[in-house]
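This document opens with one chain alone, in structure tokens, the form predicted alone.
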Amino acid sequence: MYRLFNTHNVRKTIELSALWDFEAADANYKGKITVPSCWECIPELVRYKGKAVYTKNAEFGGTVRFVFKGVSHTADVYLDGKHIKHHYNAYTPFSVDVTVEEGVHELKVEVDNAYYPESTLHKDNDYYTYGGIIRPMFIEKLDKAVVDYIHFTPYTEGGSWKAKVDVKIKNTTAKEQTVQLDLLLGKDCFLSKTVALPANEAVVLSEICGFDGVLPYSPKSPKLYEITAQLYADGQLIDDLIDRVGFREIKCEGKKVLLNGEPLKLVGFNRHEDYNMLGSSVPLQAIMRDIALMKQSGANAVRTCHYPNDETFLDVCDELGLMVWEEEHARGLKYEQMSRPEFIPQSLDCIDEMITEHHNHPSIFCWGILNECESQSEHGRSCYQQLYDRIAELDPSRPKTSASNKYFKDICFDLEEIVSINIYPGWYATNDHFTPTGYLEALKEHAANNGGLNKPMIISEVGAGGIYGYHTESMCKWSEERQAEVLDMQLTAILNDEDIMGVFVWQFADCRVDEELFASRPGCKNNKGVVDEYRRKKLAFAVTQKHFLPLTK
């Protein structure tokens, strides 16, 4: 089960979450592995970066769709020895349609998590790129036409709820055909349309619809509705697609972020998909544990640093009302990476796949790009502009932002609706200039003078390091006491500033990093979590409760 609800009642699915044959020849390892999982869960492969091959036989036939929710970080898919798909990027879904005879077929997936020059998004980083088929994989049996997606964009007009509804329908045959599309909210059909489909092509149908009597979505009242697309041919129901939506509208007005017309104060965490030895393949039980802890702290928001997250995580956020800043995959890219010819195509692919797949999640309040990248240069600015333009094309209903650490050099604030800054006063720098209050005043002035005037500002990262269980009377750095003291000082200043609309603590849980960062990351972990990799609470957890709970009760 990769979602919290049935996405199809008509379309048949063959589940391939099981044991697969597995070989990592460069590591001299051959055996079985679970899908989904990270191969670092196998003791012999705990440090392995390189190539591996997954193989499984399955019985199917006709027109089918192979769906991969995440392969880290490149995948080459073969069916009966024939190459049918290449995909780059660990954190976005992809699929491929084929037509084959009924019978037993061999599916082979070659996976690589090593770094190489042509890979601009995956590199040595302050988080770890695990290897494997890390998210669910399955086969869908397709009829002669299928619904590829429903995109539901709610808004208010004249005090009533409306929505722009876009539906993509694909003809899987070589003949023109006519189908009937019915759209239902819950059990009520609100649109019925006859659609002409050209041979082997897809059609996107766009409609504006009104809805009476629906309840708005908010963190304190996360009301969800099922939307269903049903496809009929010759009077027969041949396909369906079910998703969940919420009626909510996000806007930026002056220095405020508004949810359904009311100011939204965002307090929460940055969170990596990394759960001790499970790596980035996190099951539902562990996802629920993370969100329950964040809710216990008083958080009402989470940032999916620095890549799109598993859709199961977003489903739980939808149900529990945790607002989400979802982010295109990038962290700390320099001029050298952003100048490679692969950078823009790989980034645009990531944005396309992220928004196409996750558009309907009502918990997502903004789209983010390019964390701590080249926002101080003209070349970097041109890259930011291209990526922001693609987001605006795909989903103009949500604001855009980028977490910056260029402080007094950033030249991209005018391109975004929300100004977001990463700061670590009291941790990386301790002189008077770097007190939280001094930082905030200087940053607000710089942002106002460089395109960020009268825009909402979020402190997208703030925090300090602390090793779980390390206590000292001297409160030296890396002790839990020092981490709690610094975080308390930071949050006091930030949350007392009326110009700041949100803060995301770095970070929720400790995570593994690449060994190249060992000198500044004890144990090859980023230890700034308020809980450790096993979700044991540090003293800093109580600090977040002290500051967050009064704002979100």
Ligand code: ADA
Second form
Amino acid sequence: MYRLFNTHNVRKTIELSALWDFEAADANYKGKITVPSCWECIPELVRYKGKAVYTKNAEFGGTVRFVFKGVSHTADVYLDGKHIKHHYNAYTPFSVDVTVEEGVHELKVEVDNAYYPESTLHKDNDYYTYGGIIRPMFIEKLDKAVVDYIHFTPYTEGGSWKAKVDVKIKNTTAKEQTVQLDLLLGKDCFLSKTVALPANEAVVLSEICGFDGVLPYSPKSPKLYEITAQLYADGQLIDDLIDRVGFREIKCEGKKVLLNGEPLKLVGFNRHEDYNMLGSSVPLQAIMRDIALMKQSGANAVRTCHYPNDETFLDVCDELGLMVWEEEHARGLKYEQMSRPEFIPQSLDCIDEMITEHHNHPSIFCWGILNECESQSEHGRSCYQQLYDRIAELDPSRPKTSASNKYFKDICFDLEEIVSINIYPGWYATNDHFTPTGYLEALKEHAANNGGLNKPMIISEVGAGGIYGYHTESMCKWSEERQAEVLDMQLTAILNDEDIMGVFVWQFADCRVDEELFASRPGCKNNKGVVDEYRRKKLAFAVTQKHFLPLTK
Ligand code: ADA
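So the form predicted alone is up there; where is the form predicted together with alpha-D-galactopyranuronic acid?
Next comes the full complex, this chain leading.
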């Protein structure tokens, strides 16, 4: 099962076996491959950047939906030789509906993980773009009408819980029809409505509903409820969709972020989806190991640097009460990428898919964009504005932010609800940045004078490098001892600052990076993890426990 709960009782899913035919022609490789996985798991392809073709024959018919949870990074899907879908960006799901005769059909997926100028989000970077169908793929049997999504936005009014409930229903036929929609929280039906569906169209039903006697969601008491949409046609149950929600409300009040009226003090990590030889195709057991280690450090939050994460990861965060800063896909993009015509559409598609799919996760407390991108130029600012506007349109219930490293040149602090800054004093800069009148004070003052006045502030990245197992008397940079020493100094200064409501250590685990960065990344890895790529703890792990546990246990 992909999610931690069953998303359909009525809609049938055709389970394809995991082995597909596979060919990476440019690598002169042909064989079988598992779906999901990264093709770098195949020894001959551990450094392969390019195109590959996945092929699978399967028996199905009628109206079906091909659902891809993640293909890295570009997919072109063919059914019986006919092109039916193109998708760019590894980290967001996509689907396509087709109607075919019953029988055996050939499904072909062309995948490409190479870099091109028109690929404005996937480029040489301080993380690795793996290749393949990296997340699960399903074939769903659709009836004449289906529930595409339920979006549940809880809020309090006059001391009781309400929610804006948006349900998208699609008519999969060329005939107009009327269906009945029932909405249940747990087993209790709280809304029943007749809905007219024009031929071949989808409609979104929006309702405000009240909920009595429900328990709130919080990190320490992560109470979840299943919400179910059921569709009836002529009295027969024809489709359903099940999701999970939590009754919690996020608000910014001065320098605080409030969850159900309580100020959040967030301490945690930046985490790439990268698990040694499994690459970015991280199974539930490995996700659980990461989250168990983060909780052992005392962390109560995680940032999905620098892209939307797998829903399984978000499900575990929901269930264990780990608060999530989720962000659309972008790291260190320059004018070169942000001035291309593809940039805005690729970014908006990523935001649309991220929020459409992840709207209901109560653990997500904010949406992030454009990590360390061009927030110091007018052109960059217009890009930030467009992306923020799209997020506000799709989900006004969560604050927005972006992790900046433009410091005293940043001109976008006024566009966001939370001011977030990445700093590396003692690693990329000398220690004097943390003297009482040093960096942090200067940065806070600049932000306050440039749109960030009286806003919550997060140190979204701070840390240092350490190579697992490298110990030396000199405690030189890259030794575990020096990493621990620098991180200790950084966290002491940050966590003693009343104005900072959150800190995300860079980073949880070492991750693979592109060879373009080899000169500053020993072993072509970003070695700032507090654990290495095999989740072996470095001395820095104990430093995070020293600072986090007293605040969160
Ligand atoms: C930046 C960037 C991270 C990582 C980090 C580092 O802040 O956002 O992705 O590259 O620096 O390790 O230097």
